[in-house]
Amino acid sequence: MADVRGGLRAAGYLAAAQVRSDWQYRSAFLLAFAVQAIVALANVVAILIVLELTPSLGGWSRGQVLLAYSLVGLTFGLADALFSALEDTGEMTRTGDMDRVLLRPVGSIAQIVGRNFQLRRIGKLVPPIVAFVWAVPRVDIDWGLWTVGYLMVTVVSATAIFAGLWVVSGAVGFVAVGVRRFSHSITYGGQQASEYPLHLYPRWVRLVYGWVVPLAFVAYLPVIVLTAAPNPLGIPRWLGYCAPLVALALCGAARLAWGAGTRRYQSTGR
């Protein structure tokens, strides 16, 4: 626990220093923030175009689809802002920059995510929040303390799932340099696949992005639990409550993968 607290403190100090540095150029920061929001808005526009052509999507109403998008966009945006710097692991391994990281008496993940933290990435959170505000009144949710608690646990768990995927994809960079596209196929590809109801996809896509990469627990199952959305796959409803367990398992596996990667690391000799 002491190592975890030390890593969090180090990441916080490094991230704060990076934010102060970025804020010295306010116009550039605000422009980058706006660009991030506009890029994320493109996903909403794509979904709205599809929904304009059909009143429902796989039996899901417009509100249910946008609720799923908002959960995916919000949680992926948080994980992206905090952990996407880990996609540079392969390049740092190739150039030997990882030497400095691993020689310091602070956790390597904390160093990488802290020194490369980019606050402007939170611009991606704007469209999902707007979509959530629009979708909630248009779906049948029985609001109460339990519902609010379930929604909060889902957001935390889904963010942890995406964070675990960033760590795993970063760990691959220790042994396979130049795999950024592979990393993106898991992270960004998983995000885009999760924005639509899982039952719309072919079986192999459902298997890969729903269960091997356990993104069914990010939005698909929570929307079924919250709104009683159609469930053509016949997935047991109780699985919708397992997101915290899945997140813990994935984060544990990601930590093991990162440890294995650092042990296999060999300096470039520069």
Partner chain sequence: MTPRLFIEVARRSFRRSSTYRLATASALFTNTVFGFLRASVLLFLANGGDLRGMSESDLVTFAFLSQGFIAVVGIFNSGPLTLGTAIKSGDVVIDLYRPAGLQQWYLAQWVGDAGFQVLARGVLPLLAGALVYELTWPDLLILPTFALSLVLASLLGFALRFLVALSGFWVFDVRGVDAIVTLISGLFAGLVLPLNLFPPALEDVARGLPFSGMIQLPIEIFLGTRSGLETVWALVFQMGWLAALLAVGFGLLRVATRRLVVQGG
Second form
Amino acid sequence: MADVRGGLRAAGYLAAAQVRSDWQYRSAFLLAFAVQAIVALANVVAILIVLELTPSLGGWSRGQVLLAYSLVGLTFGLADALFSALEDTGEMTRTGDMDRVLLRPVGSIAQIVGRNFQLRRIGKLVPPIVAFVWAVPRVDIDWGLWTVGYLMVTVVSATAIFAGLWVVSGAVGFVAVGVRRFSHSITYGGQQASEYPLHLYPRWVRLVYGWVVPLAFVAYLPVIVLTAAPNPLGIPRWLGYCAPLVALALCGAARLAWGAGTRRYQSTGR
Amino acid sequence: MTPRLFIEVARRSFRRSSTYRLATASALFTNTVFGFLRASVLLFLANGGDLRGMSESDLVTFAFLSQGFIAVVGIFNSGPLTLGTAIKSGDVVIDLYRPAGLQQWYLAQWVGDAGFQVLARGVLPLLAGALVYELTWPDLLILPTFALSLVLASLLGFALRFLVALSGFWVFDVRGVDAIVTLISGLFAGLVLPLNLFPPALEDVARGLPFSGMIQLPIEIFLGTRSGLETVWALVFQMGWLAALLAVGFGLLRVATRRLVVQGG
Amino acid sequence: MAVIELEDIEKQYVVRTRAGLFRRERQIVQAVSAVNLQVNKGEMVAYVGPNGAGKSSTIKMITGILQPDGGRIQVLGMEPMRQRVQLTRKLGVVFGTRSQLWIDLPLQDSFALLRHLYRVEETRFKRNLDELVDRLDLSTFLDRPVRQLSLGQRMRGELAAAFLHDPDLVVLDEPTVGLDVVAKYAVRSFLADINREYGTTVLLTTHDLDDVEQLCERLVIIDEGRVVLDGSLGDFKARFGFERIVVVDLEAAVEPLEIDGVDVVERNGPRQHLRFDRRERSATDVLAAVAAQHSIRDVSIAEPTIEELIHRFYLE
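Same protein, different state: after the form predicted on its own, show the form predicted in complex with its partner chain.
Starting with the chain above, the whole complex follows.
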């Protein structure tokens, strides 16, 4: 536990330093923030066009679809902003930066995350937040302490799930620089897949992007639980409360994969 | 720049791209996966019938073919971005010392890379899709026209990216410009959704922009949804925008180099 | 007490080369073979060898970021791989070609960050920093962003960064590469002082013979993965540094000079590079022989570089 705390502290200091460096080019930073926000619009525009074509997606209302989108956008955006630097392990191996990371008495994930923190990426959260504000009054949520708590736990767990995917992607990246794009089918592919309700997809996509890569827990199940959205697949409702467990398991597995990647790096020297 | 030099540069670029096997294979895999994801959504929307004049097999073909186009027209290709960063750092003077026009030099590189990408990443997503779905295959007679349209699409991609790179002479954050152009060109080329599915007013706008010539028009030719005259119009549209964008690039480059020379940068 | 102990260390790499369109050939490269090395506390050792000789592999194994394939390794009483994190707390590493400072931040911010990373307590950090600022003369540019520092200033910053947490062992990989004479002097005298006053053990790789000459009592040469020499620089030079090169500028460009026991190794207009063995002839002797044939406008004597010496050593 002391280890985790030390890592978090170190990552915090490193990230703060990174923000200080960015802040030296203030106008460029604000511009880049805006760029991130605009680029993130693409996904929501696509969903809006689809909703224009058809009033409901398999029984889900606009509000429900956009709520699901906003959960994905928010949590993927957070994980992307914080953890996507991890996918560069291949590149870091090539440049030798990985050596420097291993020569310091702090966990490697914490160091890489902290060192590459870019506040501007938070710009990606703007469209999902707007979508969330738009969607909430249009869905039937029984607001109370319980729902707020559930929502918060969902956001944290979903962010952790996406973060786990980035860690795995980084672990795979130790193999070679080129495999990074392979992992994109899981990270960006996962984001893409989970923006639409799971019941749209054929069975194998549901299996892969719903359960093997456990993205059903990110937005699909929470929207069912929160808004009593139609559940044409008949997924047991209690699964909607398992996101924290799934996130823990995935992060544990990701941690092991990362360890294996580091050991591989240390034994092959590349 | 002599044709000979152009070919030599293009050949080296082809070979250079072909050395990144693992990267190419993994990108191909991801393109294909996205093809399946997009095809699934489109099929759901079609709900067993037609969608805005496209049959189910048209829609699926569109999804996979557009994934094959990504690398060829360079939607995410930030290759000329190296030029953009070279401009920012001032290293561009090295490029300017070459006895060949900067635009032709980068064009030759682009052509070589695109040639490799057609072979490596252009066809396979479509074939993977064909394993699972029924696709719309084109009339053999239309293939040469499609090929011409594809070449024009790739060149349009180049002309666009070259402008992005040149923006480095005036804009601090080339990467930001690059990201926005990537977003806009992906959306309005038809990569995210076929343009026919856009709300009519938005579709009209999209069809007037050069991006539609990068994916939507060549794929319509492939699917045979355009009549003879419409096909000719599509090619003229592509050529017109290509000439315009290349000319703008050429003009801006001259202004920029003059400025660079005057500044002694 | 031994700070570094290597016993029969082995390291192989698998290299895949292209053979034909799709076929790849696997090749095993022996990077380090049966290396034995013992460095005691307070020693300052130069570890030299040509590029690709196995230097950096050895260093990586000593610092715990590379796993040896065989042999036994102990550093500061720890097993580097297994106890990497503990080891890093007592270890300082400087790469001459790679910075560990934050390029866009003032130099002192890098130090503050490193304090947190290594969890150096405030008072100790203050004391160490004051001392390092004083010794390395950093005070004039502490608040300047690292990207604005000259190469020499930056390297002084790197050194301070590596010593902030009171390491027992410091590994320096080409710390003087690219520096001018003044900066090299600053780096060397700092290392010599710290080593003398605190008994910090230093392992240094370099291509610069002057580094070795001015800093290290002991020289270890590695080539093709093997330690080929472990002794003092004096011994080494006495055994192999018997070659001298005299560069003469003549009045005019002439045919290569023909003098007994002297080879012309390079000829460039009126300038000729003459190589001879100083056990057989003296420099004055050679110059007299040249002067007997032509008039000489200028003369200089070149020391062989360490690479040349090692190369010689192999031709023996």
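Values in this document were obtained by computation on a predicted structure and should not be read as measured data. Numbering follows the first chain given and starts at 1. Take the two forms, superpose them, and find the largest set of C-alpha atoms that agree within 1.5 Å; that set is the rigid core.
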property	result
Core fit, then R94 C-alpha moves 2 Å or more between these two forms	yes
